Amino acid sequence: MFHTVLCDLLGIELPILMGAMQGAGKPRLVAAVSEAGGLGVLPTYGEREADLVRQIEETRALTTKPFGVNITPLGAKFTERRAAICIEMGIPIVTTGLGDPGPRAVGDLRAAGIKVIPVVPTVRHALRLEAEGADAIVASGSEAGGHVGQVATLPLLPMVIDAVKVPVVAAGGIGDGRGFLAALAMGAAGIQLGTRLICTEESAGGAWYARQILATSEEGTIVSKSLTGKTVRAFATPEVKAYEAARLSGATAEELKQMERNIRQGRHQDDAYDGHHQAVVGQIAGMLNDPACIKPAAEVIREIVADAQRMADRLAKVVAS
């Protein structure tokens, strides 16, 4: 039932495509997605050249499955330098974070037989990529955790779907098998998860981060400037409310500085760090509040498709009557 196009593509049993989630997302996370029917991706931000080597190797030791890599526009050199790695290494599919990979480098992947799935956050980075040359788009809404837009996936997702030709995937605010068939309900061709992902027991975010997204509310995120320079939907933690407030009040750019460094040095912490901790994490943390939900990611993702077809069948019931 939930065979889609978006499978045919990439050559996956299963919509489902991992989110590229810098710390919690090494090899042994994206070779369980894969193994499990869905596409594992590899990030790149935050990570060197050599690092991505040596993960996509020890992600092929894991797996036969496809597997993807996400890469973060950080400027041509970075782009076009991690795309001729994937080119080198044939990875088959490369994923594009909040920012437009520019021409150059979505060309060369594709000449190279890559496919190559952008996500945007708005209609107008849709269409320019797709003209770009985009195999397939995930619209991904400002419910989701790291870089994020203004628009709410809601929305979103049905405009990108009427605006663009090739397959959507929707991403931001989807956790279980309850938004896994809203989305597809709505039209697109398959899901991106992330918050739920770190919250398995492959996950290389360590006990500190599963243990925070469990004692988040729905009002435990915020979006905020202050990780990376740009929009970032994060733990609200003390620090960085404690820098929006600043922000807004007139702090000078000197006082913001020092504010961006205290907080990202709590970042990528192990548990034996005794201070704040600092990391993105998408609105869905407010769904995830009993320890028995960190679980292998296979049985995450077989619960969700199961759910969802529960679900679709008892509304087939109610149709029919």
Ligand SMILES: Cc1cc2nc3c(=O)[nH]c(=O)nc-3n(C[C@H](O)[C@H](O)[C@H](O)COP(=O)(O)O)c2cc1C
The other form holds:
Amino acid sequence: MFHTVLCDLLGIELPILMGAMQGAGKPRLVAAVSEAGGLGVLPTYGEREADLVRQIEETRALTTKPFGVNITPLGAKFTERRAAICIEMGIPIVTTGLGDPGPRAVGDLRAAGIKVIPVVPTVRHALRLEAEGADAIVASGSEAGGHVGQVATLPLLPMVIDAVKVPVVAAGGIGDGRGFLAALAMGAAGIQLGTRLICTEESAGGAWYARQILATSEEGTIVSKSLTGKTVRAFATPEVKAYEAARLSGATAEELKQMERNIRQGRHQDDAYDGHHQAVVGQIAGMLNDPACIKPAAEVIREIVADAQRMADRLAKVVAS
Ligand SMILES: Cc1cc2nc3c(=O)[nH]c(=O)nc-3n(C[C@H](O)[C@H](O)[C@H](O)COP(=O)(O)O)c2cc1C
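Now that we've seen the form predicted alone, could you pull up the form predicted in complex with the ligand?
What follows is the whole complex; the chain from before opens it.
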């Protein structure tokens, strides 16, 4: 029932992509999502070249199903080197993070037969990347965890669908069967999940990450430049909130830099760390409150599909009556 053009394009059973997740999205989770019929995606942001190669090999040892690699465009050299690794290692699908990978990297990847799927925050970016040769587009709303633009998924998705001819995938704020079905109903060819997959048994995020998500309400995230220098949705810790308050009340560049240094020290800490973990997360953290939601990724995906199926059946009856 949920077989879409995206499934045919990528050779997958379910139109569900794993959003690349620096920190949480290591080979175990990538393989689990692909084994469940979706598309697992490895991040390259923060990964050294040798680590990426090792993680591709590790993922291949865990699944024979297709999986992708995400390239966050951090300058032409970084993007082109990561693209070369994907080509050398025969990766079938590359997604690119917020930002423009540039026509050269997209051209090289496509010339090697790799499907390229950029993640975009606006119609303008969608049109540019379609013109550069993208095979599909992920429209990512501001509810998402990670780097975000200013437009929410509900308005962004139909506008991108209207603007481009290639299949469009919805990302940002989707955490269950309701979001999946709504995205398909709006014309999306599939969805991309990030935050929901941090609360899985295969996530490499660490126990504190899932705990912090369980304790976070829908108001517990904030968009700030303090973590990476670009607008990122993250946990609204006291430090990040203080940074944003200082920024709005005219703190000097030097004062803000000092605060950024402290915040960035709080990233990627282990469970023994007694300060505030600074990490990215989406607004659907507010939907995840019950420790029982931490389960194998395959189960999460099965439930999303089964719930969407039930709701589609119910909706069909409502429409028919
Ligand atoms: C912990 C985390 C790390 C992320 N890292 C990346 C990344 O390295 N590259 C990228 O393109 N997107 C990254 N994202 C964005 C996700 O791939 C995905 O598009 C987003 O999480 C979808 O929104 P959601 O969190 O509401 O599901 C990250 C998101 C999270 C939550």
